[in-house]
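Consider the single chain below, provided in structure tokens and representing the form predicted on its own.
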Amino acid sequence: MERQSIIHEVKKQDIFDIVVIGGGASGLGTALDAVSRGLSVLLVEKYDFGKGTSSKATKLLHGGVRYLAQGDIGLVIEALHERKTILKNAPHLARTQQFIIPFYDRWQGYYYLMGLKFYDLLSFKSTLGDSKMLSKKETLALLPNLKKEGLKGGVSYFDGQFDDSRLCIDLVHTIIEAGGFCLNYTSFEGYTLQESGNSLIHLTDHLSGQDYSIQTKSIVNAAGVHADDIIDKSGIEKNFSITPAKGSHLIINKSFLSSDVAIMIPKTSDGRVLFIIPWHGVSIIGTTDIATKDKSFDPIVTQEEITFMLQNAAAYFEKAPTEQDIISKYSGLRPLVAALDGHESSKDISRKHKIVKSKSGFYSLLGGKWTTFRKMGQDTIDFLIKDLQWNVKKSNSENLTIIPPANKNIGKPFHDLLPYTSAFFDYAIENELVESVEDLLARRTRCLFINKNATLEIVDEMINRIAVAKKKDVTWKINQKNQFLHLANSY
């Protein structure tokens, strides 16, 4: 993938049949299924794909057990389905990955038992196992620092975890290669509503400056939190409100499980359930769930966060996390969908997503949650195609495998607490679109979400690399440096 050489492509275009705006989980969706139908795309990303939300999850394929005790059945069916999918489509990021829930009491376990058998009834064909009650001995072979005192056991289940952004780029890969074309760093301006009925779509791109148009049949916006900015650009009329929703994450050393299974907390403090979860060689504790009327791309963890999680975690663990132990932190914004009236806490709002079309007949894709992406994409195209009378061969997304990176990124890792060879570095720079230190680094490999302080002794080295495979120069160098540095003081 060579970024000038898509630029000119999508020139040589006498006209799309779509053009997605939003490079994160809904657009990338929506792009390959609109590619899986043998449809003419564009997807453009105004800063790097999963810039936002979709590099920040907590990095779970599942159904959603919050969901179900919400009664949200049909949200979790769908959910379930699409976990499997991802699971088979993209086995090289996505594996199954085993939880248990302490209990202390033993009516609790009964009770956790019988809602994860209802979970995993609804899983029909695509279950990953089967849950059970396990006694105190066995939750402690596998959880050896879990708080013993009153510990009576605890119950196993199964779901699904991933890579977020490393899936990202690797669909960006896929969508490639089956036809369609995606751009980062060019951003969606507005539109011309021409008389046949087209549109003029008007982008710039942030490395050259330039701005050119192109022509397109329709139009999907699925920029996640900024879906209201893009619709407030086009003067669209608004039947729902993007509520964003800050769910902050911390990482500490894997040595506090001692295990490569995960913990769930089902109930917190505040009522929702918290993680702990292996990943990469380290321990994600999260999420949070706090409505904010910030939308910026890289979020601060608050000390408020950070101590609810800690405090919450502390009550199951012997050995419990502080703050000196955190290695790196993250926050992310969920783009959940809201009434107009905005009543609704953010915890409550269902993760359903929506679709919305305008008079001028610019479509929106709202909300929705990175499990269920490839739905989400494959009910915006069954919506478009239906409302626009195309005749258009059936979506075939599903079936579609998503293509790993050429390097394996076997060997010795180029630093000891990173994953990552150099020769992986080397191959993401020459083939992935890095056109930052920071898509390289938070993105195409995940070194600043794993080790802060660990990235930060190999960013120099890094910026070269760069510079050399893309003649930059010193001054680019520079300012690459200061802006990585202020992006890491947040994590």
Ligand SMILES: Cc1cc2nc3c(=O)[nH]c(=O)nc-3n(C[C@H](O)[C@H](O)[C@H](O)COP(=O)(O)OP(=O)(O)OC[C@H]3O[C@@H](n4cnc5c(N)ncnc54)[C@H](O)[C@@H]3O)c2cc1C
Second form
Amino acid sequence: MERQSIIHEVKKQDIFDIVVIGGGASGLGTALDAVSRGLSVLLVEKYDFGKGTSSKATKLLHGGVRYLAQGDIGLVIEALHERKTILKNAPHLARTQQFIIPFYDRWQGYYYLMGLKFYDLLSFKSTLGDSKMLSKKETLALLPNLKKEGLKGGVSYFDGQFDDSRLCIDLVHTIIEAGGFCLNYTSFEGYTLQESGNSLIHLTDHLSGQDYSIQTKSIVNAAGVHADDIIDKSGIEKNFSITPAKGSHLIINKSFLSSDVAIMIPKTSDGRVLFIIPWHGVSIIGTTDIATKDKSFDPIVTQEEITFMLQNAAAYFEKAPTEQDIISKYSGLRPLVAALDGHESSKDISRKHKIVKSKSGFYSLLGGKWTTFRKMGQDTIDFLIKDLQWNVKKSNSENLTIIPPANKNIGKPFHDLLPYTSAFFDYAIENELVESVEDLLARRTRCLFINKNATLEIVDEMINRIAVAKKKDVTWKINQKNQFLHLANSY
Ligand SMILES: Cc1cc2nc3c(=O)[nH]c(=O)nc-3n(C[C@H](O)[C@H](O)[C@H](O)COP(=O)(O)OP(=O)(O)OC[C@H]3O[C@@H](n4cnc5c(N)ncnc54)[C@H](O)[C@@H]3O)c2cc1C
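Based on the form predicted on its own presented above, generate the structure block for the form predicted together with the ligand.
Then the entire complex follows, led off by the chain already shown.
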């Protein structure tokens, strides 16, 4: 994949069937489904693929035990099916994960088991393993650091786990291989409707500073929390609104779990669930859920959120994690489609996606979750082709294998605390549309998420490698370092 040649090819096309705005889960799912039907598609992403919410998830492929409790059965069934589809199509970055809900009241244990047996049932043939009751001894054998006093046992169940931004970049690769086009650092700046009914889309290339326009028959707005800004830019009437809800995570040393089993805390002090999950050799604690008006790309994890997560986790550990144990942290924004009356709290607004037509040929895909990204894309294309009365092949995205990166991550890691080899960094720089050191250290590899200080120790070396590969000068290197240090402040 080479950015300049993609731009060159894009400019040579007379007209696209679909232009997708946004290179996160929703946009990539839509573009994937479009190419699976033989449609011509261009996806544009203002920053880097996955720069928005899609690199900041809890990394779960799940039906949503919580949505079950809210009675959203249809959403759970759909997500459990898609969980299996991702495990099948992207086995290199998705895996089955065992969870335990520890309980200190026997009746609560039976209650959770009943709910999870129902969860198993809803997965039909897509089950990843049976939920079952564990004795205190069995629970402690798997999670020796759990608080022992009063512990009655645990309920074990299975869900999926994945690497979100790696899925973004592998999807880009898959879409391009299938004949589509994806461009990072390219923003949608507006469009002009032509007499033919087609649209002229105005784009800005943020690396060269150049503006250009391309023709398309239709537009899909998949800009996450920024979807309503896209409508504003387009000068069309807004018929939906987005309420962003911030969710934060802490990264702590893996030793707090001391096994590959994750913990689900079923009820936090604000009535939510909290996960502690092993991931890339560390543990993720998350998440919070706070309605916000701030749409920044790297929201700050507040002291209040840190205290909330540590306090709720502490109740379950013999040796509880403290602030000194935090080795990184990150926060993302849920793009929730706001309830019309505005009375629901963000944790009650449905995670089900919505497809909204704003004008003929202009559609927005809103809300949803990573687990269902492919089905969200399929539903969007189904909606669009029905509305525009196109005669197009059926979706085949469910059967498309997601292309893995070349096998370069075998051997001694470049840094003891980061799971990537020197060869993998070089491979990503050369082959994965890396334009900044942040692309390399936050999304092609997950270094910044895994361990901030270790990442800061390799940043100079990585800036140099990118500079050599992409022929960048000293000023570029200084800017990269300053921008990365600024970003790392929020991690
Ligand atoms: C804290 C948290 C935890 C979560 N955990 C999970 C989980 O464990 N499992 C799960 O299934 N789901 C999870 N989700 C949900 C999931 O992450 C989101 O639903 C999904 O990532 C949203 O993807 P998106 O493509 O809609 O938005 P985004 O990823 O934000 O993508 C939108 C993109 O549009 C781009 N854009 C904006 N304006 C323009 C423009 N003018 N031109 C071009 N591009 C533009 C942005 O740069 C951005 O990259 C979680 C969400 C949060 C917030």
